[in-house]
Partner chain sequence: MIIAVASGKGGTGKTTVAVSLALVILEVQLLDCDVEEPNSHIFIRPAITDTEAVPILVPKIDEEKCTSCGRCSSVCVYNAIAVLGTHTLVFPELCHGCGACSYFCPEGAIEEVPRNIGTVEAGSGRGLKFVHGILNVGEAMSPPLIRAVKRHTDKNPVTIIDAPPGTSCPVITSIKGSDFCILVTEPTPFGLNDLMLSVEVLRKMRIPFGAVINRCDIGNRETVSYCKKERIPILMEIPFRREIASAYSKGIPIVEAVPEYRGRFIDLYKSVLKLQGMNQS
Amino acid sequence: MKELLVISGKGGTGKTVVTGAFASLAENTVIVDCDVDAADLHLLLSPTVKEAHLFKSGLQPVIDEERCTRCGTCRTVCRFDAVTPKLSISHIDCEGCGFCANACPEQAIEMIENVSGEWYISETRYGPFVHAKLGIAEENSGKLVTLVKQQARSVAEESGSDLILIDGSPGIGCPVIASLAGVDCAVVVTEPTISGLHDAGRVIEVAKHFDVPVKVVVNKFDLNEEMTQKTEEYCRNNGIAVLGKIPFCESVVRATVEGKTVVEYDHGEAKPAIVKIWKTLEEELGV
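Could we see that chain alone as a structure, in the form predicted on its own?
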């Protein structure tokens, strides 16, 4: 069983569109959305949720109003100003350190496990789909990504799948690092812009740090062929294979609006380019 991760150094490069297209082309695959902060692969796959689970991470203080004597010790000791003048807890400001609970002379503050989001096991027209949703302003996205990947591996083992196809987060932060763990190949989708090349370079370096083989796809390459050439030159100089180039195509937008993958929509020049890229990946991964 192989694991293929699709990532991008920045948002808006077309990473999820490419992942959705790969999902429609792959066989015997478990699909995963590890962009837990802003999950959107489900918009293309229209999943039917089979299992829903709470994601609990970190601790948050809760004041027992009956035991509280309003002494204000918690407000005095809190370094994050999370205790309001009315002696209630602002959970947006609270870091969950537990100092207020330890300092409270009446033991009126209890640290309880925080519900930070949800994760799901679903079914789609292309096979099992494991995805998640982190709550607004919640933390530990990397931990949630790790949980989602663990569940995806369990589903893949049970179903005898050949491939786990992962849609990662943009950038180089914790969820990206968690997504990279244990994968066989990372495909970096970039765009022909200065920021696209710069940020692709950053995430490529992160992948190299963790010894993950990297390949590049240039999306909308014909919008700025000079930057596309610079991207290809960067890849040559750093020993990175360019899997292919996808032309700009309005059918991609129309397909997305209709909730379809590019391959399903079957119009325009983007589809054959993506199909060619996928066939190359299939051969190299042996799936």
The other form holds:
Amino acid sequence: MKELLVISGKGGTGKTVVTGAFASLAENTVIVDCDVDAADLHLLLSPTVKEAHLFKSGLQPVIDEERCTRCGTCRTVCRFDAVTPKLSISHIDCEGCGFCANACPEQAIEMIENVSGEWYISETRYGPFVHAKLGIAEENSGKLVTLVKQQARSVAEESGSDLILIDGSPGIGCPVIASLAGVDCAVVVTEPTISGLHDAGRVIEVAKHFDVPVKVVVNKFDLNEEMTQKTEEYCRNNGIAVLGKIPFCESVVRATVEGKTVVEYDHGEAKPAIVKIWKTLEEELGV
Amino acid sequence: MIIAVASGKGGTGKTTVAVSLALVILEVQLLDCDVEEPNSHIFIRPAITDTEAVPILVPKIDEEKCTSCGRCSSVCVYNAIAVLGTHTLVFPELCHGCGACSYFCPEGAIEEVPRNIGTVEAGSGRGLKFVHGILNVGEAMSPPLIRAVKRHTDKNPVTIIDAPPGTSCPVITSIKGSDFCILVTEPTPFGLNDLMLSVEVLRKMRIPFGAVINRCDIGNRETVSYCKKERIPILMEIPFRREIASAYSKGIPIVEAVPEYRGRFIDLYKSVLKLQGMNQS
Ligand code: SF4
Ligand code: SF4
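Complement to the form predicted on its own: the form predicted together with the partner chain:
Then the entire complex follows, led off by the chain already shown.
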């Protein structure tokens, strides 16, 4: 069984569109959405939820007003400014470290389990789909990503799948690092802009840092052919394979509006380009 | 006044809007808080005058004093410190720098030492003051670095914050304390889905906001209907033009590539001022 992750560094380069297209081309696959912060893949896959579970992200302090003598120790020790001058907890700022609870001389602070999201195992027209929804303004997206990936692995083992296909999140921080763990290959979808190359470069560095092999796809390559060349040059100089280039194509948005993947939507030049990229990838991964 | 520019979905044009808005305001400061993937500098090309490494404090164990009592590991909820036999090990990448271990160590065996997670650079370019943060590759935690960028805020008169995408801690840390937030979106199902999430975040944080719809002529009209239904003011609509996309790809701000946009961004600024004023009275 292989694990394939699609990431981008910069947001909005077409990561989810590409993952959706791969999902409709791959066979015997478990599909995973690790962009738990702003998940979108379900909009293309219209999943039927089979199982829903609460995500417990960690502990959060609750002050027992009866016991509290208003000494202010919690506010002094907290490094995240999460205890307000009126000595109430600002949950938006709290990192759940528990320092306040341990330091409170009256033992007036209890750490209680915080439910900060949900995760699901669903069925789609392309196979099982594991996804999640992080609550609004919640933390610990990295932990939720790790959980979702573990679940996907057990679903894949049960169903004897050949591949786990993962849609990652933008950026290079904790959810991205969590999504990189243990994957066989990361496909970086970039766009031919200075920002796109800059950001792809950074996420490629992160993947290398964690020893994950990287391949690149240039999306909307014809919007700036010069930048596309620069991106290819960058890849060549860094020993990274460019899997292919996808032209800018209005049908991509139209397909999305209809809740279809580019492969299902039979118009435009984007589809053949993605199909070709998938074939190459399939061969290289050996699935 | 602090105006944040945010977006649930990445790549909707947050940086385009933040940079162009900053460029039409006199006496303004632009803070790029997207420390994972900072892009504003590409459009501003600032001359950097100050560089500062940003550390978080992590524990260092004095083996001589440590009695392996295990108090440190029992107070660390992140499993960043562990006692194995007579050795106390620190896993710096897991440490959030909360300081609990050194505070509770009964032997005074824990000293806190800085570990750099990124860099803040400050300077100026195109007539504005500029600050951004660059997270070190392989670092998971961006909020401490975002806070370091925000310490450069000089509220007078206007600070524009380019926030990272998403709805979780990095975004919250970036937009916290803003007087107004501009949400940039695009009229596609992805854009709308992520806009709805951002709206929930802002309502929870009680920050007044409005929407800018980028590439307004692609996709469908559902985003506009949603905004109307939710009474979210649409501050500006920017159509898809190859010349705008091409200028963006080369790092040229839209107000420079298409001069009529200067006026449009001035209008955007005026709408923000008006809405923000209404909110205060
Ligand atoms: S749990 Fe930690 S971050 Fe939260 S309020 Fe207590 S000391 Fe502050
Ligand atoms: S500073 Fe806090 S997070 Fe870091 S090792 Fe000590 S207790 Fe754990």
